[in-house]
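The chain below stands alone, shown as structure tokens; this is the form predicted on its own.
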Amino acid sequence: MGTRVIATVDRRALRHNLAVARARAPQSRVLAVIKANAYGHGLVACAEALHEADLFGVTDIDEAEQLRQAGCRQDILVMQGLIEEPDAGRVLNGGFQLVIHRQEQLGWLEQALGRQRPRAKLTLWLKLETGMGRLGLATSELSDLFTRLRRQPWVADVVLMTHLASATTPDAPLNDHQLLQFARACQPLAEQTPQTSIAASASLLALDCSGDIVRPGLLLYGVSPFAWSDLSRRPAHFDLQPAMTLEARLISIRQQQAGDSIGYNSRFICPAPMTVGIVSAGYADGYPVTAPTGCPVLVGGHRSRTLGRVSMDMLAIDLTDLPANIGDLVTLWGPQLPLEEVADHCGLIPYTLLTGLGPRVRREYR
């Protein structure tokens, strides 16, 4: 029967997704955000296959060490800075460049600038906080900041960048109020002809704020930042191709009759007889707990749904009327089965089933 759980993931749609974004930004470099595990499709593999994106995005030092590791060659970015102070050393052997979002981070590196020579001169990006209430300097602080690290010697440059909050609801009016708070603080600095970076995933498809470098996250996995109930956000829409495949094996197949309940606290009673099948795959491997009864999944290419409570190793699928055998591989979702309609059903955003995956998942490329 081979694998429990497997997550094929399609470099070519990788590839292609990236392809996508430079389209979208033509006259912008491309940092493809690869943080947490590659939202779930493997961080080295991920990167391998996007080789001719301009630099990476990573969360942290370990992240960005494992890429170093594995022979990346690209500039790395590591997007949440500095931790702990000794991480500012780690910089320095990286030759990593660096989010910083407040100043004891900037503080932490030239402590360690004193003890240590860097590998490479460093580039700095500056995080403004423009309305997203989260990281980020004080539009206030900037000009003089960015002005004083320009000056400096170990600094090869500094790029300006800010998130946008609602960027997912482009009508939003946060965005415009953040665009304008983002341009006020640069504007003095126009001279000095800073690099910037506004545009992710929604922002760079619904959006036209590109700045100097997008930072393409979700959309390079080929799936959409945008509700479901977008229709005309969908992935297809954006001519996204959706990069994993989740599957997993049919392990018990049994006739139920009329009243029989499925699952734990029986939250689903047989209304007629019926035919249940039983999928190796459970909240342990990253299939939502909260998927009701309805979630819908794929055998043999026929659609069908899901039955009661999700097990922590395996869930309950409705096989009434359709052809199946045990050691099948079920479809839980992948290019014929939107993993953005899969979270619908579950009340969850894709992100969160990404990179929910368990390490018990097998990881497949081709």
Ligand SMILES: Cc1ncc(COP(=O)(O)O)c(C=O)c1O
The other form holds:
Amino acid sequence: MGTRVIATVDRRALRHNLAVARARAPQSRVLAVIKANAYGHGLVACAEALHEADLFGVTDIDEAEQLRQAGCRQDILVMQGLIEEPDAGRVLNGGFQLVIHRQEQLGWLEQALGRQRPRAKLTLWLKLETGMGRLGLATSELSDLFTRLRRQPWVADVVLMTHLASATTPDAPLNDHQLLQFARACQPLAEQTPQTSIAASASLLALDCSGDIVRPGLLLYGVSPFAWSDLSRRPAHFDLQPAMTLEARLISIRQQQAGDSIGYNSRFICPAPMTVGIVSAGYADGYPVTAPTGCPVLVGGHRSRTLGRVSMDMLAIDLTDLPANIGDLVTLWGPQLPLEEVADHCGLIPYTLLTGLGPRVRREYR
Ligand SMILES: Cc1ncc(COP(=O)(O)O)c(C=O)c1O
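Switching forms now, from the form predicted on its own to the form predicted in complex with the named molecule, please provide the structure.
Next comes the full complex, and the chain you just saw is listed first.
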């Protein structure tokens, strides 16, 4: 049986986008965010393609260990920090860099250090809560903690980081507020020249606030984090190259009559005689069930549209007046059909489409 759903990942595009990130902040080091299976593109393969990154960011110790076991020798930052106490020993074993967002996590680390020697001195990232309302130390906690950690013999370096909540809306007042909070918190430590890290994709592309280490994720995959309606911030504007093409097979073609109902709950009724194709991808593969009739697809390079509700393993498309054969590949997104546009049709952000791709989607690399 041929492959039902194929995500083809273009390694050259990944490397190109990494170069775009570097050019945006030439003085900074680049941490390539490859968490969540490299946003659905495949963790290990993307780490290999992006080996010129200065370090990698993953969500948790499982992903960090997976990279090490695959032979990755670069520095790896565990971005969500320690989830539970035993994770501390695994960080010491793996020699990973670690985000600290609660003081209790340091206690776990110190206990683990009482039991075992770290593989190497540790680089800790202190995450500051500056207005995101999510994770992080209070700015008032920073100064003492930073100074105390810098004196520890087991600490190699301490990086100060924060994450912006509204960077996809560059004019949002919250951006300035967060940057000011961060600058104020770091100011008393200026003489100790701490490393800082602020920018992810949106801030790297639209704000001037990089820090010493930038943390792009989405842009590495050639996808713009900005709203599709924001015409001046589409991927081509930033010279981003989409890395993934998602395709599935045409497994049925039928002539339907006016009044015929297509798919679950008769969400689409043919208004006239139509040719309807069935494509071998559904929501169990990660194609969103929220896709309405009219979501764009490409058939042999021609634009068409989805019809009715997406099923678990398949979806219907309009093939009226289009040349197509059973077995043809239909493009669901890719360089000729922007993922951002599909996400916009579905009322979703591009991140969810990429990270939602199911395990049965075959990844191929070229
Ligand atoms: C702390 C942090 N830094 C960087 C990133 C990368 O963000 P983006 O994919 O928008 O570049 C994320 C993504 O969730 C994050 O949580």
